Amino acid sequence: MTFKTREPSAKLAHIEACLNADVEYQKTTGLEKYDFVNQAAKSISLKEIDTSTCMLGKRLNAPLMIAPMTGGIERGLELNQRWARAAEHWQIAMSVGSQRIGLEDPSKAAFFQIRKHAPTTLIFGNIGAAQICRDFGIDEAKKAVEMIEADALFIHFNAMQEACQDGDVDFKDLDRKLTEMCSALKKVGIPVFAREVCFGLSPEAAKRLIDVGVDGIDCAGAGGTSWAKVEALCAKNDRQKKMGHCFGEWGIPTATSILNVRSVSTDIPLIATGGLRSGIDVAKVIALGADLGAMARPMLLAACTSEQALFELIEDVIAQLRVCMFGAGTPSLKDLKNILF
């Protein structure tokens, strides 16, 4: 199918510029803190590591995620067309980016649809907060979900990027309205994740968030991709050029962010991404007690290159995380739970 709409050229900056090293934090995940004691002598057949898991009801064969990155536009579908097919053949989990394009302008509401590559995988729909507290509502919410036909919807809380790139920034309502969002949406079936974009949540924040409603958590930590740094790239101006590079090592730590979560819940669903860039970083964040790892840039590096470099990206992080597994003598995930030193 081809499509005649105009593409913003904001998506495809933002595209281009996340395919840039100057991207990247300079400050770590916190993740090489830690480490597994090496199990030499465990009966256990590499065999018989079991990776599998659950999030909403849904088994999938690995913790893994393919991160929210883009949509809206052609290059945009093309990238999470091949995304989804990977995600269904390796049985994944994987969202779009923010629909807000597609919830503005219903023309553009078919860049979004990817469910007849992933028909029974685990996907997010996504709304940005900024958007809840100045015009978007449950209608809108339920839209973004009927657009893909998800399974669930992220609510994204990106409000250091939006402040580098002058943006919405009138955060006043949030507690409020998101309460009324989560409890609507329960009532019709659809759960809701907060999630951070990049940098990182603090226990005040996570418990907030809980307190409202949410029924999972990303905790997207500093130590990957920096959205300061992508609008520094991205900028219209010099201020806004400045603003992000002046913020681009803004952030908690992707390691400390988890463990700031769950020192205020121990059972919500939880995602961490933020700089996982193999099969031992999705170990450790498992260990250290997300429910699944999710990858940006890397995922948008291979999908870029082509789709079986995406099909072998995520086969050797599986496979990583299976050896890790051995190595560590965990043959199931639960196994993996606080054993980092």
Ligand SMILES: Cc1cc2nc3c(=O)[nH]c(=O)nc-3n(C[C@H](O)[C@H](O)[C@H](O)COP(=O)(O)O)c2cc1C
Contents of the next structure:
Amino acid sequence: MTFKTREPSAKLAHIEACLNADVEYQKTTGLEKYDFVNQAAKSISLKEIDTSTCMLGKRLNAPLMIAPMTGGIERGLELNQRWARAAEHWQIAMSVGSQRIGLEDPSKAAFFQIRKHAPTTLIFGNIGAAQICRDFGIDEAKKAVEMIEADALFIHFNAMQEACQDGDVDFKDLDRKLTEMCSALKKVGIPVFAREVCFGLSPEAAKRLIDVGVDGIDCAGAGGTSWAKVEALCAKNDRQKKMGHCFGEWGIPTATSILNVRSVSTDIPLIATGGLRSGIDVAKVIALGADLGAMARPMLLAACTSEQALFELIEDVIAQLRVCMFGAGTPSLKDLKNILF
Ligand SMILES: Cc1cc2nc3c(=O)[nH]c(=O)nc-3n(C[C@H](O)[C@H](O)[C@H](O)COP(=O)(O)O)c2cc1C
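Got the form predicted alone; could you also share the form predicted together with the ligand?
Starting with the chain above, the whole complex follows.
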């Protein structure tokens, strides 16, 4: 089997580019259009606010995830291990970035090892839909999960990003391959979640994903890191740079993306990513219908500062979520549903 390998230096370039504020959308997530009603006279104690939840049978301290970012290079391993220690400490979920490098070159699989740093918490593996349409089959999907002893597998959909970087843009056989993969992985007990990377999901896209048999969705929408802008910064030539800039604001805002998924399924497990920057944002995505909120770039910036900065960021986000629930008079996450105005 011949692979069109992405060189590890691209992984480093993505990390460097994402440290730069130019990668953020000007377009907003749409979460700012919603508010909670302040409940000034509720018989409720801050101490008793319960932020805990459950996903795929694992209990989480808060409905929070460190979104997939990297792996397969030394710098990626250091970052993933730092995120893994934080995820384990706070009992939140995390995912590694695309495991393509580790699958194409097994000597790089060691640069994804995080389980010993997060022995109990919920961990997702990650492969690309573009690779499933080309070279990767059921064996590679299983290997990705085994490589990191993951609890579940993300398949990321990034057609617009691939188009901006002259990458893999042939998704023609997607439905058949995904249907086969979801069915085979279901038989061996591996849950599959489809995820956008930041361009959001339409109701049609969400329905197709549910129809092919995914077990969950991350509807990552616009309003935070724009992967077209990242590709503009990492472009190898002027044409790619122009393409990245041209589509820099492309995408369905995160709030709409959540509502789009919920318009076609009220119960599929749903993660929301894209522009979440505080515990109030996490509360809002839960209120709109998501089960977990995930953050990428803020976790990157904090982890690149220090392990302590990362732990403090997560502590702050959970504390903000708790105070938001207190202010809204909602003792548990289920009470948050449908109370935005
Ligand atoms: C440095 C970096 C690398 C990323 N690499 C991946 C990846 O390999 N696979 C993936 O599914 N998403 C990847 N993402 C996308 C994020 O998981 C997330 O969907 C996106 O950045 C929007 O979230 P944010 O606004 O909180 O950054 C990456 C994000 C960052 C910042």
